[in-house]
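Single chain ahead, by itself, as structure tokens, in the form predicted on its own.
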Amino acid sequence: MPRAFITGITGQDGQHLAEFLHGKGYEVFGMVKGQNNPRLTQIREEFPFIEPVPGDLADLPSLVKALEATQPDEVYNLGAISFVALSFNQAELTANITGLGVLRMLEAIRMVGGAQNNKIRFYQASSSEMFGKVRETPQTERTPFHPRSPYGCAKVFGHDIVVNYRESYDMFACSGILFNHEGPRRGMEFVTRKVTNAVARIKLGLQEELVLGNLDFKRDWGYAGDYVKAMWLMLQQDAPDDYVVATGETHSGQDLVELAFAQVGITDWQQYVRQDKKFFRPAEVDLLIGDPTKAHDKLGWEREVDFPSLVKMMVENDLKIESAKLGR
């Protein structure tokens, strides 16, 4: 039975990946920070097959102990300070966890080695936010980075240190440059979930308006459940490499809002939406659209859920959640 070790197990991607790997027959270990992590109870209830392991991306000795205890074949580093807006307020913390955390995990893998003579395979969750102020459209694996947030800067460091360790120590280390990927498990702080939850609450009479920042930005949005398959496929190849994972389509923030309201039969969405400058980023990323050709050709990966289906899935889920709270 192959063994996988996942950081960020309580997040959207960690949950989807754990489910996927469990279905593939893996023994799944999930790293959990802190003695009384409030999300651990949820993980234990929904994913009883995950074995929690203590550890912290800010603490190298804890990572070494975690790997020694679990002896994984594959390590998926999904843990990060991942909310872009927060990274402007907590830039140092973001750099320490999202950036240096990658270095610490690579060092832990190098120190522990594993049962296969240091052949633990490593996946790093890179991000389309690394492209930032894009130099070319669409973005590929060779597009230069120009990050526009502390989060993006930290992700660039993480990405580059993976390349360095791969070339310096012959490690099987890959990075997936994943463009925006969403789903019902997305945190409420992210704009997609903020929109779909607000739409559900407005439809049910629980909320009067949706307050947002910029609506003109454009993103390449896919479904998280599709994207974790690409993570796994990267670690099944003969040689390590980096891949863009995206849909190749772009939609604006306004497209997202219009489509979400349309799902509940509201066409005059403007009367419910208000813009507030406090939600604008200090430096905005205007357009992100990825070219997934390499992932298609070399990994055989294809997305299954399109953008309208993704929004429909999220709105229906939030309607179900909010209706349950009302006892309906």
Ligand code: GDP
Given for the second form:
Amino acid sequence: MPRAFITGITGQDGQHLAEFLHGKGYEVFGMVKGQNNPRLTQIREEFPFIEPVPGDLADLPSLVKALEATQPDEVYNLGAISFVALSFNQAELTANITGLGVLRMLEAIRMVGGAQNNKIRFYQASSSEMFGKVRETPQTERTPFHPRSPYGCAKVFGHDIVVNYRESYDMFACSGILFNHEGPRRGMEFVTRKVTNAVARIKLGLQEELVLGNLDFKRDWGYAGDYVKAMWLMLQQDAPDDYVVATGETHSGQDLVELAFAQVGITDWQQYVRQDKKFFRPAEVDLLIGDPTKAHDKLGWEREVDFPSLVKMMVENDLKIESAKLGR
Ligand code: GDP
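Can I have the other form now, the form predicted together with the ligand, not the form predicted on its own?
In what comes next, the whole complex appears, and the chain from above leads the way.
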């Protein structure tokens, strides 16, 4: 039975990946930080097959102990301070966890013996936020980085250190440059889920308005369930490499809002939406659109869920959750 060790197990991608690997017959270990982590209870209930392992990306010895205890074949580093807006307020913490955390994990793999025999395969969750103020459109594996947030800067460090360790120590280390990926498990702080949840609540009469920041941006949004397959595929290749994972389509903030309201039959959505400066960021990423040709050609990866189906899935899920709270 192959063994996978996942950081960020309580997050959206950790849950999708754990489910996917379990389906493939893996033994799945999930790193959980902190004492009495409240999200662990939910993970235990929903995913009883995940074996929780204590550890923290800020603490190298804890990573070494976790790898010694679990002896994984594959390590997926999905753990991070992942919310761009928060990274402006907690820039040092973001650099430490999202950036240096990658270095610590690579070192931990080398220390428990992965480097000598190239045994442990490593996946790093790189991000389209590294492209930031984009230098070319669409963005590929060769597009230069120009991050626009402390989060983006930390991800660039993580990405570059993976390349450096691969070249320096012959490690099987890959980075997936994943464009925004969403779904019913997305945190409420991200714009897609904030919108779909508000739309459901407005429809049910639980909320009167939706307050957002800048809507004049474009994103290449895909479904998280599709994207975790690309992570796994990268680690099954003969040689390690980096891949853009994206849909190749882009949609504006306004498209998202319009489509989500339309899903519940509301066409005059402007009536419910207000913009507030507090949700604007000090620097914005205006346009992201990825070119997934390499992932298609080399990994055989294809997205299955398109943007309208993704929005539909998320609105329907939020309607179900919010209706259940009302006892309907
Ligand atoms: P990101 O691409 O990783 O930053 O993903 P987010 O979902 O957090 O944000 C996507 C875009 O939505 C950014 O350009 C934000 O500025 C914009 N946005 C506008 N209003 C909001 C809001 O209320 N919350 C969030 N999270 N983003 C917003």
